[in-house]
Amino acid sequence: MKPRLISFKLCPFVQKAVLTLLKKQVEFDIDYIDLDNPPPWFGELSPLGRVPVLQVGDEVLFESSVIVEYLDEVHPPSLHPADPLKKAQNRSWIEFGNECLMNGYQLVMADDEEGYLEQVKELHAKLDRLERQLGDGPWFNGDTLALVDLCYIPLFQRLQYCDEACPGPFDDQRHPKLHAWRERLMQLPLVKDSTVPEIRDLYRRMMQMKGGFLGQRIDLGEG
């Protein structure tokens, strides 16, 4: 029985589930909805009214962390470390990445340059901590690609679109380990298949529609 994901095309949290399924070579279906005008059946599926939602037969799961953990558990081998403490630490850093994603969204929402730079400052403070956590690589835990690695791909992809509009989210000299990790992650073949092909154009269009500092830069042809 193929799992079915409910998403919208820009959702970074659904992308984590897709990356997990692709890494494990699990067949799945995915349906994209308009969250501003969702179909009537969506309210019955999603208690919180948001994506991702995973259908497994007649059963429904919601919340991205729950979905990703379920997929990892039922489709072995696990992408988590075997050691319970290390596994828990990886889960903690996945949640940390979720907080970074919210910072990334605030970059898009910043009204002016001052607000944008303040958000960059807050983001860099988080990335400083992530930089200190990284070892010599090539992956988060060393030689083995793990779930925590996959869960940072949506963040790095979206920060890249912000950085194209106005350099700032990435400081490769300040975060050299993070830069090397990010480069390796974004070169994984499964990244391309984890979103719709037009993801970059959709994200830039979303920035324009928000009308903030980054969107204005794109309007001016500077992004």
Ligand SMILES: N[C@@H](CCC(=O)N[C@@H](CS)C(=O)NCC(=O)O)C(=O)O
Contents of the next structure:
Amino acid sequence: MKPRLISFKLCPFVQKAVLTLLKKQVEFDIDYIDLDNPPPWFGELSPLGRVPVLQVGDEVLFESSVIVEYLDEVHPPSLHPADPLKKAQNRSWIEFGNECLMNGYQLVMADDEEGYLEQVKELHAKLDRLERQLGDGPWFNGDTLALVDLCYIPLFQRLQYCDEACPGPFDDQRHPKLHAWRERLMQLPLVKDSTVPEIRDLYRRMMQMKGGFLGQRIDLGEG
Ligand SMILES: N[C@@H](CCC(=O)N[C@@H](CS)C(=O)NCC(=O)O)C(=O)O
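Target state, the form predicted in complex with the named molecule; input state, the form predicted alone:
What follows is the whole complex; the chain from before opens it.
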């Protein structure tokens, strides 16, 4: 039986699960819900009221990191390094990526330039640490693409949309390794299929709807 992923089109946490499923070539069903107006069954299904939720037969999994770990375990070969310490470190940096996603969201929510620059500063402090963690590449652990790499794609994609609205989130001089890693990741063919095709449009609309500093810089006619 195919697993069923409950999703929201803009959700970066869902995208982590989709990327894992695609990388492992696992067939799955995906149902999109409107988080502002969720169907009645969703409250019953999702203990925290959040997506992603993965239904496997009659069982339900929630929390994106738990879901990707489960998928990694049941669909070998594993996308984690074999060494337990390295594996645990990779998991730590996946959690770090989740925190960066929250910083990314705060960029969108900042009301004015001052608030926005404050958020960019906080994000950069995190990206400084990530930069220090990266080696010579091409991937996070070196030669082999891992789960931790895939888990950063949703962050970089969303930061790209923010950076297009107002350059700032990406500072390639300050974070050269991160820049090279990001470029490589975003060129992976599976990125395109890991969201709905209209993701950029949807994200820009969402930014505009929030009406913050970034949203005011979006011209939807601009393409
Ligand atoms: N820690 C969670 C975060 C998931 C999350 O925040 N999902 C958002 C959508 S992107 C959500 O469902 N928000 C609805 C809510 O919090 O009520 C995970 O990693 O799965």
